[in-house]
Amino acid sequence: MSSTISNRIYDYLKDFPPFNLLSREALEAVVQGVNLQYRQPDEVIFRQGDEPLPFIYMVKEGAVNLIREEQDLTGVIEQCDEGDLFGLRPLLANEPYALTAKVVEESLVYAISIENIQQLLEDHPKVAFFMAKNFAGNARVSASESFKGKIFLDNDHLIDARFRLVEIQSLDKSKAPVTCAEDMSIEAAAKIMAQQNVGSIIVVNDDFFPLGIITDKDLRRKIATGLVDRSQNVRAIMSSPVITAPAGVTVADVQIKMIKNNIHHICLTADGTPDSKVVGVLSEHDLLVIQANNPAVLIRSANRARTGAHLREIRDRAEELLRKYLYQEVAISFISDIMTEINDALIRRSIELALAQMEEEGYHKPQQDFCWLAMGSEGREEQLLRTDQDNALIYEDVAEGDEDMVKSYYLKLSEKITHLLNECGFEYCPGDMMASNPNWCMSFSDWKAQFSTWMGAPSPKAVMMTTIFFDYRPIYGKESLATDLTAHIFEAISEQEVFLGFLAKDALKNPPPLTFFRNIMVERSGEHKNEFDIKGRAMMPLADAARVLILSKKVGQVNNTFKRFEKLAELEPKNSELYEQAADAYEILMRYRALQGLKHSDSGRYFKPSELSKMERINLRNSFQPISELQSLLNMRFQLAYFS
């Protein structure tokens, strides 16, 4: 092959993926077997059946449909264009074609040895990785752990050398631990820590096992203030059990240790439990030490805000770490639970703040109870983004005749909840389904009263009203409102079965999005014309099945969607592979509309797809696939063919 030729395969070769992936030196290597095929209109390249030739195919212009050939039946399953790659099966099965390929319009076809591909493979895992999810037409592939929820296969270049992934670095160093005995006195402990000039210590037995542990601040808030005597026995004072993790723990799980605990010291030993030897310790210092924006402190931060102004600024930090998180790849479930976190922790404090307004203003707060729900993607643990608002308010139920003044104070409480969310950035319903509608600010009886209603009749509407529900999560107050009226809901749902059929027939309301072609589906009209609506075609349709599902198990206290998936998988290792590969979708379609929000400073649900790369559209049409698989699953699970 001379060299021009090449030079000319290897410019168009390294734009399209998977070759953009590879180096210089292995894409030149590839070259060397790669012929350039004018193909005619109406051209069989090969036929469904064939035994497999020694080669791949890359469409360089014009198109190739991929035709599924049954008895009478023909159907075409794709269609390539431009940068597409075909026929893999014989570089990854050595087995006849599935599928036929036949030209569509003159075209002009890279066909690339097999010989030359085979090592890449080996040498290459995200190569491997990309020929897998594309094999025969998007036959259905598990992604490998290596890439769950990936969609950067070609990402080392989005990599900010400011943003130095520390998060998931192992920490294999830590303070020495100091330690101090079981019968050791308060005061002999306390001059250990400051001999060593550490902010806390170790209780051990005999074992050299992790009893408790004693901080500076239990030093000042039961010693100094005389609440304890100094020569008791540091059993006095000690926090037990003590929280442990392993020597090889990440900054990541330390940070989650911490802020789900509320401590501000992880004990490492030798297996991670309290049964084992205290090998090291971590603080909350060390960690601030290792990153500069640390979600602990953002939470911290927000514990003591005073203004949703202050909120607000809170919050457009937390924005940065998403924006480091998310090019860097960092798994979804991490990011997810990092910004649900920082996420309560705002609402918490709105609540406080508004309290206390109530209070300054005269409103005194009544002495039956509250509970505040979450809903919407906070409910579900997957607002990463600032989308709108979806909340609502359970109280007690109340005694005759104070019904009116009760409702009333919870829902101007709720009115100052929702002004400051909005000042964070937060943005109100458009809808108006937030706990400042009355419709949404109820007693626990009127609640129950609500949902019986809404299963026993459901209408089209109330079928919407218990979707957007069903998600709910308890974020402040009396959490055993929740809890008992999540059990009057499967309790309702015991007895009216039915209703999971309307729900699973609302789940089918979005079907897949791709067109005839395999073309993303996008707004023909209106303001978003032209663009993909990546939330009501895709993340929804895969949110609505995941519900309607957990809940036919009756398995509560699950709300995020790929954590539902996760738990179905379990549940049905059946379909484990399509749960499985539904919870890896959502990751992805989490992740691209998280950015292109980030991107257009908005929710992320509307952009072009053609402004995203050629691997980028790749990936998101394969995100696609579980969709109608799982629609085809509710069919039969619900017999929806009779419903009307």
Partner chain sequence: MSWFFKSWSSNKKNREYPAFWREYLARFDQKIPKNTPIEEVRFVVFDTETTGLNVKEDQILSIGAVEVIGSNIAIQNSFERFVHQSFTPIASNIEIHEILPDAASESQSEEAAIKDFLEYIGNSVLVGHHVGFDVAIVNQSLQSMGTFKLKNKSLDTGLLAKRVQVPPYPDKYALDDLCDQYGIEQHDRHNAAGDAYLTAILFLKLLGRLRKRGVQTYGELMKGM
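Note that the coordinates shown come from a computational prediction; the quantities given were computed from them, not determined experimentally. By rigid core we mean the largest C-alpha set that fits within 1.5 Å across both forms. Positions refer to the first chain, counted from 1. Compared with the form predicted together with the partner chain:
- Once you line up the core between these two forms, the Cα of Pro541 stays within less than 2 Å of where it was.
- With the core held fixed, the Cα of Lys260 is displaced between these two forms by 2 Å or more.
- In the core-superposed comparison between these two forms, the C-alpha atom of Asn20 has shifted by at least 2 angstroms.
Starting from the form predicted alone above, please write out the structure of the form predicted together with the partner chain.
Nothing else is written out below except the one chain.
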């Protein structure tokens, strides 16, 4: 091999992520597997559905489009130019390509052998993170200016993902167009419409370019009224010219076009003008259908639901949305925001329905107001799949004597709420940590007293209770009850610094789940023998560490584990790298858990490591690294060595 040429490649790659993260020797090994390829316009490097090639690609010069092909429609998802990586799928999973890579202009691309990269992933967790995150968030890895030197995605990319989503939604749903030739009679065209059961037909010329459109409305107004004879040519009644849009159009664009032109159908053509082939048609009705699984629509239907079964149906639809998001590799922070909004809406609606039932059954709402708290993963805004309920209720203090009456009302109410939530698919908590339990449905003063007890004499059980409680979030009712309780807790913490030590110690109870030989540790016995407990072994240690650290900074309001780490990175710049890695690790864990859950129709908590692809296993293993670093940080900071 020529050292002059390999140095040339080395000098080029070293400026682009993730190669900028590598040591000289590691990058030199990558260079050994590089091929420079010349590609001509319209050449396909790989096609959607093709088996993975043993390379990933980087554009050296020119441009390559990543295209999603759906039935007759194609849409450009992204364009890659100099320094952009693409075709990462073979690294992540041995699955066919999800997109087609087609050359736009004369290009030189580096095809980098997977074999040389795979070893890197094992040795360089940062590179694995980079690859996985970028693969997850984006179809390509951008080398744009804002990105250089950084290894983590920022919010700009999140917004990208949202736009992409809209585009794909429109592509999914537009139907194959129903067309007729320009020399047909109106009667023949109407027969085709009836046969195909459609409300519109596009009149096309020999080249399949759109000339006009005939809709049900034209048939009603011009034929049924006798204005035009049905034996006449279609040209007699068609509306022309047709309003067109390109195949990759967004829902928003279509809506604007319809309003502007006062029409109900948009014809999609190959290049978006009437002088290219018809590829689809979108009606106003199609738009409504597309938006039916839109989060806003789901939330609106949740607000109108009447029964537990109806709530469940909405949550099932939300699961479909989740599945779509996960497969489209949308950023987890965006997905969890959406799912939390939907969950919250379902909980609020359950409470409203339960309050109405109480009223109907003749129970009178006491004058003392209440606040419903979500706890556990829902409290942390990270519940993607339905898990067990964790909730509590606080009501305003009651004058002596009335206590029993008020408490029994709220217990009864809670019983109805938890029942509705159970119908919705959030199962009863096996540990009975629910507002229907008298210990979890108390007045404000009782809660304060309870916390003081837990924190004053921390027992393992008390510590566990508080960990659940520190992740609470008010969902419904008088929010000040929750914020006042938070204020009380922070006050108590500052008086009882030692308590944080107990929490920190608790956060160390699960060491990083690696065996001596760096294999992933599976359960040794019980129902889930030989399965990996992703929640208990990997997610909880991170969530626990995030909680105690954020409490020590006296920051309330931030409940979400990866947002807590992001906040910590901001507050402690010297440890920001570790915190950012931990945030990334948590997102990856959430994604894998949700995918496993969808695959097995369960909570996704337990699975066999062998079910993961090699890349996923490596990522999972790499996500344990921040656990061990965080735990040593906790050990130092809270001087846990002296803790008995």
